[in-house]
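Let's start with one chain on its own, the form predicted alone, as structure tokens.
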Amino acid sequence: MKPLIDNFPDLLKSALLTLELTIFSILIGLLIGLIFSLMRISKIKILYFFSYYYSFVFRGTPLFVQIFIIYFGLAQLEFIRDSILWAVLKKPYWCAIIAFALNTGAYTSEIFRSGFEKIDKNLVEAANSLGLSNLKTFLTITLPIAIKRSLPAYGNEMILMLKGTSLASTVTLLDLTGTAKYIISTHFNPVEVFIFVGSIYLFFTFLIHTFIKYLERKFRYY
């Protein structure tokens, strides 16, 4: 117990920093989602296909490959380091965040792509019927009902960036995977160490359970 005692101060802030790279993910992901389920219902081809091929892509691929070829391969292209775009791409945090938001917003825009296409038509064309805007019609009816059929779906994938923050370690961010494995390498004691970290990542899953089940009650009339 010594060496977690010891590194109590440094797991603390990599724990701090695992939470704040799933927030700031989830929440750029919840965005990218949003925007590319609406892409994705669209009517306007290059549109739809856009978005498929997006969600192909990072759905299809390893979160481990995305995020070593956003942070190494692209510092290997030249026109990105002489572009403004080094200035973020060159840090690990940021890095970690573009892929982590990409990936979470790929599988965020197919659970919400399905909850949008389950929505009755005849409740739009009620809505549109009694005078509502398109733009009202799908802040008050459609998207409430989409999110509260995508939240089951959604925080399983909250959980899931959640666990997908421990590649942060592999672009040398001391995330609490990463200071896991440092404390390891140095006290050599692994099933103290995972099991103290494994227990912090477990309630950060309950964090994000009780969010969910109080938006399933929030939005329990639609």
Contents of the next structure:
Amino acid sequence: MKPLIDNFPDLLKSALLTLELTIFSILIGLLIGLIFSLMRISKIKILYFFSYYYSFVFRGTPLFVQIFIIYFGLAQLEFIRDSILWAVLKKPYWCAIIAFALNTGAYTSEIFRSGFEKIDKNLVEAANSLGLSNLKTFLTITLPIAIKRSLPAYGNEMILMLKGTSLASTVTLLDLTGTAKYIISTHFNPVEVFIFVGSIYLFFTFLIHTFIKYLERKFRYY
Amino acid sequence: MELLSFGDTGWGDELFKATFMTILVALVAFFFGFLISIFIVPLKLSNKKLLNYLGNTYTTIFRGVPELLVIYLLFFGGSSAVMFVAKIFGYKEFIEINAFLTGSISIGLISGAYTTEVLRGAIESINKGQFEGAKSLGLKKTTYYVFVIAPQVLRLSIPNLSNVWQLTLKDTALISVTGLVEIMRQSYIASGVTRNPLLFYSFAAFLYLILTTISLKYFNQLEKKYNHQP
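Next up, can you give the form predicted in complex with the partner chain of this protein, since the form predicted alone came first?
Shown next: the complete complex, the earlier chain at its head.
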């Protein structure tokens, strides 16, 4: 137990980093997901194809490869090193968040797309016949219902993202998994660390689960 | 392009071999996970609270804890666990389990947790009449589970098993941290030598994309083939 107690401040700090990475990537990913799901249901061919291939590529390759391409790969390009982007891309922290957000954005766009597609056409027609404009119909009818129906699947995606942030440790960040690996390789106590750090992750999973259940209850209106 | 050619000058043949390693690890892990789930699903469906509890603990842990952490547990803890068992039998030398075994076991444990949930869901969605019908024919429990329920469960769970397979295939990239030379590790080595990470990691992404696309096609065919209503 001693190594865990000695490293407790570090573990606390890394737990906060994991939370931070998760929240940032989920929020940015949510925005990306919404935009791409709208592109996916739009009638403009080029938007549709762009969104389709974006989600195809990011869901078809491991997050591990994506984060390495962004962190190690992009640094190789001269014009990126000369541009303003370099200020962001040279920091592993931002590279990790960019990779996570793009990844979860792809999955989120698929979740919302199926939410939009499952909406009863009669609802939209009824709204139109009541004289609501297309924008108003979308904002007050289609979007809330689609989001509500997507909640359970989106909760799973949030948990997957939480687990995904462990990959930040591969680009030198000391998140929970990174610190866990450090403690294991210096004190050689894998089981102890696994139980302790694993419980923290399970606790976070439980928080997400409770949050989603709360939202589902709150949006139950028909 | 020369860097990706086959032979001594390029990394093509190495990456080709690494791709097979990825496929092999993914297959071993997936079937190992399937094997585990066959033992865990009955626990989750059992009426006994304790067995239920055991099954739930397994699926909760391996679906809620990051894959990397599980890999580190087995990578650092695996050989000492094996040595502990070996010591009981009087063997005192250092034993190192290889990266292939560590990798496929850890990914298999994770894959097994997801497969368990898929199979449990499929069994629960089967019409109760099937169970009652089989029972009334006087079939023993094991007999009707194997010959009546299992085929239907497999058919129903093809789409979800396809998802688990994709997840497993992508998780194998993480095994590279143990040093097993699969696609990711080989790209890491190649980009270290040639100082061209962008090319090799992009090519790795391309290889994974091919693997996931082909397997998705295959699973879709399988689904179409068995999707007949009696």
